[in-house]
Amino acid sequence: MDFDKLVDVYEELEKTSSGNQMREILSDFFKTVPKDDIALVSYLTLGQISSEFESAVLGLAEKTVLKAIASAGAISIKKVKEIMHSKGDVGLTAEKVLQKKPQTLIPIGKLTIHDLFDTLHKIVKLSGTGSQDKKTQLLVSVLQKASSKGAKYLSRIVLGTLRMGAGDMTVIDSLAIAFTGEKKNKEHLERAYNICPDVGVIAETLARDGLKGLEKIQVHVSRPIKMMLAQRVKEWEEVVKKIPGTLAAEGKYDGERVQAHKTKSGEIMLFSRRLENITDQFPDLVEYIQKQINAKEFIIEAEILAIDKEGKHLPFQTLMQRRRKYDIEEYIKKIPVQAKIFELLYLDGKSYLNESYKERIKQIEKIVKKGKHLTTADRIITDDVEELKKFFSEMLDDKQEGIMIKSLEGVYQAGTRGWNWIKWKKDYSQDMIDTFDLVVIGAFYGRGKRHGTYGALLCATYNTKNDTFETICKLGTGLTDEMLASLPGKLDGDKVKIKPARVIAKKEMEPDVWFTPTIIVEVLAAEITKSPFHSCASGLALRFPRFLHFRDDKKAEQATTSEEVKDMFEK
């Protein structure tokens, strides 16, 4: 397939502010895509060249892309920079420069999707001395083949700034409509996607083998599984109603959740909540897992905590200093970690997703050799609410967030917020009701001393049913002058001219600037109230929201859901 056919779709998507229209455009297009191309098209629709967990990093800076545009257009880099200054966007710059491409003695031919994919993956593999020049030349070769409009979107893809507004679930919905005729069949695709979060695999399997093919998708070590989520309750009595009898309770830690895979060959991979491969950031944890887990092949989940020399737990923000590309060995010494293992998903050839939690705990205790840097989660098993409360207090004394309460008979519900897990946090015992992970979808310009920067952010919840983002509050409190000054640098890469298609916002809450839903902030609030101005759950808002910090470990679709907010309000 010619890349320009996808470019025509990009042009349509860029103009729409309707989520339903976006699905209609994509589903109609997917029907026309050859089976050999459907996986590649699915990735490119998301502005990716592979699944997120494969970490296909192109390593191309804006400066390099502008240099390639100048070379492909046979004009000076000075002239390209002038156009860039005028247009303010690399994509528009590429389009302008390549509108009049220089003639070549030998016809170059059109750019196909496979040409583009093969070339970009060659760029990913290049490293070492001279690699930047080679990457530039490879990029020049595809820019020369692309149309001027194709160059616009190609430049954005390589810089990770495509911003079409489509998310994983948008593509899943559109695939369901295209290949089964009904959007309701997306539940079958979602079930497979929770086990195999790779849109390319889902798309190609569906196109070739239909819904029956999706049923055959199984757990695969080295491919992350979407992590199970917990429900919330407001009263202790609700815990007993939802999980009657004997249950398990574990510490809810102030750290980073990780899914660790070990293959039969002995390779260990670590995946974040966002399903990013973070193995290189924690080589010390890889070593602890290798030495202290007695199994040939497994998938486990743990919480990574920062600790001091005495082994005491340190705050989440301290741990986040370990998320880095450079000086890793220095920070291993500076900020040691401890992993608390709490879940087993796969062990030596057997999936444990449908085994009871009681059985999963049993196997964890068998294979883990406990030590300072790797151990099992703090856990009690009880049917006594008072004992639960005591354990909760102990976790707070240890500076943790609270406890996770789990059904001993419950299975692991990948990618689902089920009632087999309930979280009880310290915020429930204070005046503030809870923390919320919200998506930044817009900003308002500041006034007074905040003049010249953003003064408040427009934040939203995620509606899982409709794959939309719904406004819930304006956020200004808790943002220091220093943070406000840094916001343009953090947010402006996601700035778009019109309201993103998946955002639902009322006119009264239209911000000065719109952003593609990407950045997550953790917010503390005092109350949920009805509001005629916000779209969350048909009109709910947060009262007295306060910024706590950015959550770089989560993606937009992992934000607090509108359904959660509605449940909390009703309770």
Contents of the next structure:
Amino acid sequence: MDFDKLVDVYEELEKTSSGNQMREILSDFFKTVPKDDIALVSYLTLGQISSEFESAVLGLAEKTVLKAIASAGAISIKKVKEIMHSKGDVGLTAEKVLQKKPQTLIPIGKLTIHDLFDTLHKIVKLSGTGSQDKKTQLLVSVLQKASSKGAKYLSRIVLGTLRMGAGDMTVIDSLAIAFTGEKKNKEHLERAYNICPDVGVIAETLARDGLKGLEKIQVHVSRPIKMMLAQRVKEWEEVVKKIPGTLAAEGKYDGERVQAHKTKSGEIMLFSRRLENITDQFPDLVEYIQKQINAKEFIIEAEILAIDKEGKHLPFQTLMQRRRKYDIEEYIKKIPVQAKIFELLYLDGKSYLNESYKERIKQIEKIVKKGKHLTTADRIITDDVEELKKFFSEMLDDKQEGIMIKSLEGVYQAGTRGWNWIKWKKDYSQDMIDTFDLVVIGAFYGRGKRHGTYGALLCATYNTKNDTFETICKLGTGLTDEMLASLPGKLDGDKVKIKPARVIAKKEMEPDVWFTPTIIVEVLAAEITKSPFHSCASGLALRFPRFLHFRDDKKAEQATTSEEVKDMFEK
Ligand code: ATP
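Let's compare: the form predicted alone is above, so bring in the form predicted in complex with adenosine-5'-triphosphate.
Below is the whole assembly, all chains and molecules, this chain first.
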């Protein structure tokens, strides 16, 4: 398939600010895509060249892309920089430069989706000395073949700035409509996506083998599984109602969740909450897992905590310093970690997703050799609320967030916030409302002291049913002057000219600047109230929201959902 077919779709998507229209455009297009191309097209719709967890890094800087544009257009880099200066965007620069292509002796032909893919994956694989030049040459070869409009989007894809506003769920919905004729079939796709969060695999399986094919998708070690989440309750009594009889409770540790995979060949891979491959960040943890888990092939989950020399737990913020690309060895010594294993999803050829929690922890206890840096979650099994409360106090004394209450018979509900897990945090016991993870979708310019930067952020929840982002508050409190000054640097890469298609906002809440939903902030609020100005759950807002910190471990679709807010409001 010609890349230009996809380029026409990009053009349409760029103009729409309606989520439904976006799904219509995509599903109409998917119907016309050959089966061999559907996986590639699904990734490219999201501006990616593979699933997110495969971390295909092109490693191309703006400077390199401009150099490639100059070479493809046979004009000087000086001239390209001038055009870039007036256009302010690499994509528009490429379009302008390549409007008049230099004549070649042999016609180069049109750029196909397969061509583009092969070339970009070749670029990913290049490293070491001389690789930048080779990367540039490969990029020149596809830019020469692309149309001028194609070059515009191609430049944005390679720089990771193609912001079409579609998310994984938008693609899933559109695939359901295109290949099954009905959006309601998206449930089947979602089920498959929860154990195989790779839109390319889902698209190709559906196109080739239909819904029956999707049912056959299995857990695959080295491909992350969407993580199970916990429900919240307002009163202890509700816990007992939801999980009657004997139950388990574990510490709710304030660290970073990790899903660790060990393949048959002995390779260990670590995936974050947003399913990114973070193996390189924790070589120490890889070693502990290798040495202390006695099994050939498995998938486990744990919370990683920073610890001091005595093994005492340190706050989440300390652990965040381990999120780095450089000086890793130095930081292993500076900030040692401990992983508390709490889940087993797969073991030596068998999926444990549908086994009871009781069975899963029995296996964990069998295979883990406990030590200072790798151990299992603290746990009690009880039917006595008083004992539960005592355990909760102990966890608070250990500076943890609270406890996780788990149904002994419960299965692992991948990608779901089900009732088999209930969280109980210290904020609830102090009668404070919970914290919210909100996605930043816009900003208002500051006045007075805040002139010249953003004074407040427009924040939204995620509506899982409609795949939309709904506004819930304007956030200005809790942001220091220093933080405010740094906001443009953090947010402006996501700036877009029109309201992103999946955002639902009332006229009264129109911000000065719109952002593609990307950045998550954790916010504390005093109350949820009804509001005619916000779109969350048809009119709910947060009162007195206060910024706590950025949650770089979450992506937009992992924000607090509108359904959760509605639930909390009703309670
Ligand atoms: P939060 O912001 O409280 O982490 P969340 O929406 O990310 O909320 P929840 O489903 O509310 O996730 O809570 C589960 C999270 O708690 C997990 O993602 C994990 O990081 C953490 N956690 C800590 N201890 C445990 C445990 N023993 N069992 C499961 N999850 C745990």
